[in-house]
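As a starting point, one isolated chain is supplied in C-alpha cells, in the form predicted on its own.
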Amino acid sequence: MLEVDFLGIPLKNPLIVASGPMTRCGSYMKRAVEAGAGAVVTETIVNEVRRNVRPRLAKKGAGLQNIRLYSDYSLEEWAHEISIVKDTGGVCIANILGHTPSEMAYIAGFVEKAGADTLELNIASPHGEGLEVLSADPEQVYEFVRSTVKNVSIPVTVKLSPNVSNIVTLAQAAERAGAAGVSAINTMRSIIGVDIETGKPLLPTFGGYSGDPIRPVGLATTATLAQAVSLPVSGIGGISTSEHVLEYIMLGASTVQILTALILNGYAILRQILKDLEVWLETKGYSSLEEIRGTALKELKSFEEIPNEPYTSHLAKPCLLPDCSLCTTSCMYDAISKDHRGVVSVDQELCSGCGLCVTVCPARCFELRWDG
C-alpha cells in the first residue's frame, strides 16, 4: 500500500532520512531502515574533513537551528558505513559534497564503488562556507551536475536551496544537466535567537532552520519544482506526522524526507506515521499513495484564475467553548461578536469573506457560503 517507485528503485514507502545528524554512520542509519524507513541519506560526505564545532544545536520554540558542517567520516571509512547499509536491506542515498566539478564527481564514482544506490548533490549549505553563491547560479549547477552524471552510472538528483530568488531556474538547469531529481528543501540560513541577558546569540554563527515553521516553505517550493519540471520531487520541512506527509504528496512529492522530528522524538516516530499513513488510505479507501499523488496540485491557481465570488463566513454549528476568543479577537472586520450568554455570531454586511475565522477556531465552527 505504500510501496513507492523512485528514480526506478522501488521503495517500501516514500518515507527517507534526510542527511544530517541521524544519518552520521552506517549503524544509526542502520536502526533507520529497521524503524522502518524507505531509504536513508547519508550526512554529508566530503572529500577533506574538517572538525565540527561545539555547540552547534539550538531548539527554540518549534524550530531548530544546526550549525553542523558536514560528516566527521573521510571518504574511506565511508566506504564501510555505507556497507552496513547495504547488508541491512536498506536503499542508501549519498549525500555529497564538492567544491567543484570534478570533486564532486570524484566522490560520487567513490560512493558508487561504495554501494550507494544513488546521489543527492548538496550544493547549499545556509552557514559556514558561502556555497549560497553556487547554489543561486543556474550555470554553475548545470555544470555540477553535468560533471557528476557523466561520472556515474546511479540516478543523481539536487538538493536545492530555499535561500535564492529563483528555484525554478536551478531545478532546470539540474534537468538540463541530465539529473534524475531533486530535493528540497534543504534548511533556511538563520539565526534561532539571543539570550538577552547575556547578548550572546543561542548559537555562534548563522546556521540551517529546520522543524515545522518551515513546513509551509517547503509545502510551496514542492508544489513549485511539481509544476515547473518533470523531474521526481522529494520534499522536505516540518514533517513529522502522516498528515504532513499527504500534504506533500498531495502538492506532487513523490518521496518525503524527515529529519527535525527524528532528532527530537527518536526513530519510533517514523513506526508511526507509516501506521497512520496505512490507516488513513484504508479509512479512504486508497489501496496506493498514487491515487492523491497531486490532487492537491491540480487545485491550484493563479490569481486571475480565483473568481471573485461574493463568500462570507457562517456558524457551520454553535460555539461549545465559552472561554475561547479567537474568532472575535482576530476578526480585523468585527463581523464576529460573542454576546453576554457566549453566543457566537456573524454580522454579514461587516463581514468580507476572508476566510480567517474557518482556520483559527479550533472547533471548526465557521464555514464560508457563496452568498450570491
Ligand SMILES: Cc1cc2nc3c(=O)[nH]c(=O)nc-3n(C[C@H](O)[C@H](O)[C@H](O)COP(=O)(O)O)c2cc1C
Contents of the next structure:
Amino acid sequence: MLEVDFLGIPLKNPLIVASGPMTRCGSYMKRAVEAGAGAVVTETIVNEVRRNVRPRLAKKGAGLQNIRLYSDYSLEEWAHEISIVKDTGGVCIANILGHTPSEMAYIAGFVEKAGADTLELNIASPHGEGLEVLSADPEQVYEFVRSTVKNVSIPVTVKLSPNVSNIVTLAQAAERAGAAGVSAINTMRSIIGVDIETGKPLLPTFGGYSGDPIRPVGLATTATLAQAVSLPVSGIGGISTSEHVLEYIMLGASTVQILTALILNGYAILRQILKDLEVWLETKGYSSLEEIRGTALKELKSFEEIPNEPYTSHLAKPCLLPDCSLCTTSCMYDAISKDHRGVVSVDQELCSGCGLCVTVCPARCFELRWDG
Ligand SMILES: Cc1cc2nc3c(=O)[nH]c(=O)nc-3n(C[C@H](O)[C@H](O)[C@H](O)COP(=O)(O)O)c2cc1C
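Show the form predicted together with the named molecule, please, because up to now only the form predicted on its own has appeared in this conversation.
Once more the chain from above appears, this time first in line as the rest of the complex follows.
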C-alpha cells in the first residue's frame, strides 16, 4: 500500500532518512533500514575529510541549528559503509559533494562502483565552504550536474538550498543538465539564539536550521518545484508524523525525507509514522499513495485567482473550554466575545472573515460561512 517508484527503483515506502548524522555510517544506515525506512541517504561524502567542530548542535524551541559539515569517513571507507546497506537489502542514495564539476563527477563514479543506487548532489550548505555561491548560481549548478550525469549510469538528483532567491531557475538548470530528480529543502541559514547572560550566540557561526519550524518552507518549496519542473520531488523539512508525510505528498512530493525528528527521537519513530500512514490510507479507502499525490497542489491558486467572497465566522459547535480565551484575545476585529456563563458568540457585522479563529480554536468550534 505504501510502495512508491523512486527513479525506477521500487521502494517499500516513501519515507527516506535524509543525509546527516543518522546516516553517518553503514551500521547507522542499517538501523534505519531495519526500522522501516524506504531508503537512506548517506551523510555527505567528500573527497577530503575535515574534522567537525565542537559544539556543532543547538536546540531552541522545536528547531535545531547545526554547524556540522560533512561525513568524517573517507571515500575509501564509504565503499565499505555502502556495502553494509546493500547487504541489509536497503536502497542507498549517496549524497556527495565535490568542489568542482570534475571532482563531483569523480566522487559520483566512485560511489556508483561501491554500489550506490542513486546519487543526491549536495550543492548547499549555510555554513562554510563557500557553497552559498554554487547553490544560487544556475550556470554552476548546470555544470556540476552535467559533468556528473555524463560520468555515471545511475540516476542523479540534486538537493537544493532554501537560502536562494529563485529556486525555480536552479531546479530548471538541474533538469536541463539531465538530473532525474530534485530534493528540497536543505537547512535554512540561521542563528538559533543568543545567550543573553554571556552575550554570545549559542553556536559561534551561522548554521543550518531544521526541524518542525521549517516545515512550511519545505512544503512551499515542494509545491513550487512540483509546479516548475517535471522531475520527481523529494520533500524535506520538519517531518515527524504521518500527517506531515501526507501534506508533502498531497503537494506533489514523490518521496519525503526525515532527519531532525530522528535525531531527537531515534529511528523507532519511522515505524510509528509508517503504521499511521497505512491506517490513514485504509480508513479513507485508498489503496495507494499515488491516489492522493498532488491533490493539494491542484487546489493551490495564485493570489489573483482567489475570489473575494463574503465569508464570516460562525460557531459550528458550542465552546466547552471555559478557561480558554484564545479566540477572543486573538480576534483583531473585536467580533468574538464570551459572556459570564462562558458562551461564545460572533458578531457577523464586526467579523471580517479573516479566518484566524478557525485555526486558533483548539476545539475547532468555528467555521467560515458564506454570508452573501
Ligand atoms: C545535524 C545535521 C546534519 C546534516 N548534514 C547534512 C549533510 O551532510 N548533507 C546534506 O545534504 N544535508 C544535511 N543536513 C540536512 C538534512 O538532510 C535535511 O535537509 C534538513 O535537516 C531538513 O530536514 P529535517 O527538518 O527533517 O531535519 C543535515 C541536517 C542536520 C540537522
